[in-house]
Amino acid sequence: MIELLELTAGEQVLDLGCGTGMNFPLLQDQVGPNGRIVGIDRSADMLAQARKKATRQGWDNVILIQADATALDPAEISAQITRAGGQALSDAALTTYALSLMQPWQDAWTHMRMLTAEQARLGVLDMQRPTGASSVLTPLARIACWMGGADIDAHPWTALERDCTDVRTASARGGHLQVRAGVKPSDAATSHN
């Protein structure tokens, strides 16, 4: 997912879900260190493996923020970001095993959007049940997201889908791992939530 969201050095990059940043590297990979990589999570544990991390790197461009996903005031994350040294939008958005966690996954999804630049490029990458002939894997694919706790039937691959423009797609793991990539509309392009 992160090399169809097509980053390049300088930008500024939001991981919402963050985690413990296992996306980091990879992102850093492709900002650099002019550019800034923005974390959110709602989990302090998270988000202190997370720093420990950055701080270990030496990556002094990353930006935590605790805060539920779904409900979070996206007037106030940007300004945390801006207080930090980010600007206010960010230029890519992704969230990666995230969505399937969080109820409403819709809104956070939205808070997302808000939290990106017109034109941004934004990535989900989720999980749904295995097809084809991997779908005798099906039980054991609900067993891990039950035990995780992910909604494997959420899907919300399909609200980038939705709406995004010029809309790339992959698959792994036989179709158990849905990628999806997209160009947010300006604006007065869109009106979905």
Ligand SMILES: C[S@@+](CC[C@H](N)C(=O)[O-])C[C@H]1O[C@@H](n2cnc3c(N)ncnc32)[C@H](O)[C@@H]1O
Second form
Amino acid sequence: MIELLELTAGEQVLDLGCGTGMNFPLLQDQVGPNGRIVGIDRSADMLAQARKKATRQGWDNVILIQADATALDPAEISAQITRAGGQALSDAALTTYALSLMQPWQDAWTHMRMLTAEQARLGVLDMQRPTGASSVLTPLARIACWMGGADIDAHPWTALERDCTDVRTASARGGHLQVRAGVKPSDAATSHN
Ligand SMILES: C[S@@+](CC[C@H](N)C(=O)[O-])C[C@H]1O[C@@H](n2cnc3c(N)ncnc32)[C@H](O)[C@@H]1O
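Could you present the same protein in the form predicted in complex with this ligand, rather than the form predicted alone shown above?
Next comes the full complex, this chain leading.
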């Protein structure tokens, strides 16, 4: 999915529900030292791990913010980002294995869009029940999602399909992992609340 976002050096990318920063090495490869990663997560423990990772790697271009993605105030978060040396609105945003844990994930999706610039590239990676021949693995997938607190039937990428243009699709693990990337249209920043 990160490839589909077509990040370029110097861009600012938002990782919503960033957890321990598992995506950060791949994102760093794309945006480089002159770019920036903004990680938002509601868990202080997860962010502490992400902060350790950034410190260990010597990344001084990572901004971490603790917030509930479903309830945050985008203007306040943008102000926090600029106070930390970043841009108010990111050039791209992604959320991986995270929206399906959020209740209601639709609000988190709206906030993700509001925290990005016009024409930003947006990406969602999340889980569903495996399809086709792999559907025999559905019980395992359901248990994995249940243990992680994810709603396997949330299908949050459908919001990206609705709200973005130039949508690209990928999937893996028998359809269990669904990937969407698209472009935020100029006039869609605050629609679909
Ligand atoms: C399964 S982890 C995925 C972490 C990371 N995106 C990755 O791919 O490795 C889900 C993350 O979403 C965060 N999360 C869950 N609900 C949230 C919410 N309402 N607001 C912000 N973060 C949330 C959790 O704290 C956790 O770090």
